[in-house]
Amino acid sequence: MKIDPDNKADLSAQIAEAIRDAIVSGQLIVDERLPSEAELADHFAVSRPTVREALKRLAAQSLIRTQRGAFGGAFVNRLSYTEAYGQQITTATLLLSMNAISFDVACEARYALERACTPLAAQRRTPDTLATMRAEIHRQGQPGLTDESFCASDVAFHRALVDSAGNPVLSYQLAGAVEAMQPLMNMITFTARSREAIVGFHTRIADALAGSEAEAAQTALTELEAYTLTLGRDVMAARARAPR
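Could you put down the structure of only this chain, in the form predicted alone?
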């Protein structure tokens, strides 16, 4: 593991990257104990506080865990999809908000990714994922449901759709699409959209997956995308016309 002392980048960031690369490449394996702070400081020719900051960065990424006691120290963590899921959502949300991704681009990406899941979802949907989708459809039809709760139910429905594919890698990769892009789109369209129309689209999707009809599910998603795009464009056009 090496760093470039002449590099103007933060030394702790360089150390964290070097250790991360060692973990990714397999030089450091799961549950292996990292060298002590003193040993790492000597290895990288830096101070212990700099090493400590690097370890904090790695812990924040769930790449290492720390244990106290005589047999304690920093250990390579066994990262799970469940643990990484939240990080994926946070990262995607920040990327979308900081880079001002357009509504059209976010909508296109989200629905293209969801449609890619439907062939597997039509084959592998389980009674549990279908029951979740049906429960959310029922919830969305309840009178008095707040806008916030409706949007949360919308996210839960589409997450169940993705999870129906039975592929944890897909679920992880689509976390940003469903739980980062979708809430941002909901913020724009929730005042204009028809809940009845959304329930109708969701019912068609659930029925198609229950009947193992991937093409029918994709068609419903394509029509839902067109509906969402129209709503978003109308809302933003109205905002542009509004007096300032």
Contents of the next structure:
There are 2 protein chains.
Amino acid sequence: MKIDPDNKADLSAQIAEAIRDAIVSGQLIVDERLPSEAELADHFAVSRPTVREALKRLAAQSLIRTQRGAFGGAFVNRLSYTEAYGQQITTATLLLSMNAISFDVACEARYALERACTPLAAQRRTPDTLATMRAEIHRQGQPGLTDESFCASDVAFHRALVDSAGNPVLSYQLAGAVEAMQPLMNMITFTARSREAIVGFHTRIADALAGSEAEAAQTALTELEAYTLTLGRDVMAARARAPR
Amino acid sequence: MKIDPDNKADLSAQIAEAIRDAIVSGQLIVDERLPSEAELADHFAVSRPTVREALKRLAAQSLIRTQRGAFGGAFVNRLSYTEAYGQQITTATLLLSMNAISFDVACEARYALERACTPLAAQRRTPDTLATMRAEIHRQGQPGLTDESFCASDVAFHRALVDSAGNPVLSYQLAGAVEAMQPLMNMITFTARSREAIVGFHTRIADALAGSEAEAAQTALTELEAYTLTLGRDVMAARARAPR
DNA sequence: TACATTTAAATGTCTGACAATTTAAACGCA
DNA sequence: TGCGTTTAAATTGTCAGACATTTAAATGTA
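Shown: the form predicted alone; wanted: the form predicted together with the DNA:
After this comes the whole thing, all chains and molecules, with the earlier chain placed first.
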């Protein structure tokens, strides 16, 4: 672990990178303890606050965890799916909200990814994931549900669909795509009629998966995509006519 | 922006979260300048080093950027695709390397996601992406290529395939999946025979996309997946027989 | 006006100190 | 001896204050 003395960048950034490299390359393995802050400061010939800034950078990426007290210190963290989900969702949400992604593009990406899951989901769906989907469908039919709650339930339904594929890597990759769409979806006002239509699509998808009919599920998803797209376009058009 | 005085967690973590919330919720908008470190320290009633640790956490997630000098400071960063790619890849790579993901599961996820792109790629592939794919295929045929270079070229080919879909959100989501597979792929020794087979599949995929034949591309991808899987299994089996 | 200089504001870094937390070892007692 | 309690040491968390460095605006000068 070395840093370049000629580099003009922040020392804390350089040190963070050096340690990150050591972790990624396997020089530091999971649960291994890093040297103490004082030792790191000596090693890199910087002050302790600088080392601490570097460690906080790594902690923000869940690369390390710290523990106080004797025999405490910084330890290489095993990145869990849960932590990875979280980062994935934060990043994806910000990317979408900050880059004026069109509803169409985001929608297309989301449904393309979900369609990738359906063949696997049709094979492997469990009573558990099917029950989750049914429960969310039921909730979506409740009158008096706010648009936000309806969208949240929509996300839960689609996550259950993704999880049905029984591939944690796939679930992880898609968590961001599905979840990050929620703010965009939240902008849509769901009339009773459109909710009914969406519930219809969801029911078709759940039925198809229950019957292991991948084709039918895929078709229903594609139609749902088309429907969502028209809903989104109507909203955008209305907004263009009457900007708040 | 407030922090809970009863919270026992690190102050720097709490402050980072408060600022992150302000960004995500839109209270702080892109390119807006945050208060200076001294002002933030006053506001949260903590010392400047603590504020700095919080800011470094946010910088590690590309949420802010800092500039020195008069009229410098911390600014809300517009998360670019490039930065998002980078984080996505780091996270996905670590997740795979630290969690003993089986080759089969990772492979399945990767090809499922790529298949999601093929219909769009068949419609929208440009001369540019096709040329990239052809160039990588050519490179893969070169004798004397190391296994690592072969894998790197493989990744480049698949990224071109993904980019062909012409949907940046999709490209972003898949960058992690494809790139993160590389370390796993690097463990495979590619014989001349297996390279030839892979180049064959790649050629079929490129040809199919050039002819806008989505079905054919999808079939070739599926066969490539099956072939990759057998290669991976052979390697794992050999390793199980003779652990180093 | 154009260019050099000064100045002020901000981040980057250092030093030294103390607080809080945690564990292991030392200690005392039955 | 064995067990509970206390103590000590190590480590991170936080603070205060100082100085260095960078940057751009303000100022002065030809």
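Only the largest set of C-alpha atoms that superpose within 1.5 Å between the two forms is called the rigid core. Just so it is clear, the model here is predicted, and its values are computed rather than measured. Numbering follows the first chain given and starts at 1.
query = So with the core overlaid, does the Cα of A38 end up 2 Å or more away between these two forms?
reply = Shift of 2 Å or more: yes.
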